[in-house]
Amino acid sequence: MTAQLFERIQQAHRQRRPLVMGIVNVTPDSFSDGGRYWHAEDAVAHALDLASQGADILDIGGESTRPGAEPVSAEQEIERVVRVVEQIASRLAVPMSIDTSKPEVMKAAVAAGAAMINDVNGLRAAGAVEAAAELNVPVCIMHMQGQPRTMQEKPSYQDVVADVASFLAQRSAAALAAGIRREHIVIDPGFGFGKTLGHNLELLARQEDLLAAGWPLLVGISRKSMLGAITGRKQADQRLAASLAAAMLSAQRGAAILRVHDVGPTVDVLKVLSAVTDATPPAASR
């Protein structure tokens, strides 16, 4: 599963045809679904539904990283996610990533069937980069300024795109030095993680600048508060149209993976984009 996944990610990166990563939050306090899939059976049913809608990857998370979120222990996180990963692995061939920053959770989830690590903390926790190297699976390194509880208080950058790119380059170098394979590294600019609306918009507008280092790019904008600020939609589940617009823009700017709540509609958007991209221009009239 791991070999197949990293080959698909690399292909998506080369061909600029993003994979769709469906979000499965096994948490009581997620910003978007507010604990709707808090119980393992509900999370598994949701994962099955996302897979039926066309998800290429399922991202399983047991700790909320919304602004102001309180941390949970590794033991709590493992208890939340491992049963879900095991049950999904027994019923689906869709690869899973584990959304965690804790090495203990990484190891438990991969042992249960996860094929990728998605770390919002950029492998900075003690033992995280070593664990990722040992597990030998694809890993997404994300940029976050500050910590979830405080990251939105006063985010500041000299040049947000250059600063994010520099951080991702440093953490990618650390990953390589620890023994993580080059082809296993994915980067994520971290929309909404220690960024103002202006920072987020600049990152999206200049997203292609982040491709210069050569790493596949994961983008998670789905339902985020930046879209609510633009549209005036206060409820996260009212931001479908804005999320689809952002997904289209990000796909056009080279994203290899789109991390989304609304899998089916996003798959449809990408089908339209692909059809237009592949269309042969009509012969000019004479």
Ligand code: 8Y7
Second form
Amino acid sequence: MTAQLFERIQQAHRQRRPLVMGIVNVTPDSFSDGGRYWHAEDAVAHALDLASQGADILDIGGESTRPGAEPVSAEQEIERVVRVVEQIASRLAVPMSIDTSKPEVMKAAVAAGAAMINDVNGLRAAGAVEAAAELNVPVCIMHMQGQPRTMQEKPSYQDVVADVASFLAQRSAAALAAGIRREHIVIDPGFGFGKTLGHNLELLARQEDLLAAGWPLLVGISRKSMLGAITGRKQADQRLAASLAAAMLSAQRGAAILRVHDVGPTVDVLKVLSAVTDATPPAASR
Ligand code: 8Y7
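If the structure you just shared is the form predicted on its own, then what does the corresponding form predicted together with the named molecule look like?
Complete assembly follows, chain above in first position.
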């Protein structure tokens, strides 16, 4: 029998060999008013492409969580993602996570074939933690300060790493209390979600501190504006090299899952890291 997704995540965490999660957006872009079918087919084609590039997990999202994005209803989100999840499940064996904060969407997507929940809101919506417990799948609990629409206005922390770790400890305790299995919990510092460039850099530099709680860590930095700020590249699709450098740094600091747009190039980065790790003598003999 092939290993369950949670076992693969735990193994990636223990061995410090991250899985690659490919991003599949099912959100209509603001410049296009093309039919919903078109967007669904597009998303499925993109998922097939990411799978062929070596994605271990596909993250399916029907609501934009970018800074300034407007919220969508549960009905709209379900309409966008369920058909896509079903079509991918019928064509691919690659497990999917559902990127949502809404319990109704979690239930509909898992019924359609999703095998994991990715909640940027850390299971704080009414009914979310109970839904995740009932669905009995791995769940990523992410930290965010504020709400997507306004989170970048004035992010503020005492000590960003300690504050994020404390939030994640509280939310994972709430998850356990609601009956979510210990081996199903994954945490995420939420790069770019209510954080300045300085906060994001400190979180990446001190990423190992977040491993102390023992949970596998998911990291999403791919193409984010922090990389634009560092490199001066204003267009997100010009941030491949910066994204690969960040993926490497995060992998070296113990990430268990890397959430990325550019799956194939990230897989190559991880192969190089793994090859050098395999060739590194144990500390005692150095
Ligand atoms: C993250 C995420 C986004 C992240 C997790 C983007 C949905 C913004 N970022 N989920 N989602 N972690 N777990 O630029 O960092 O991809 S959306």
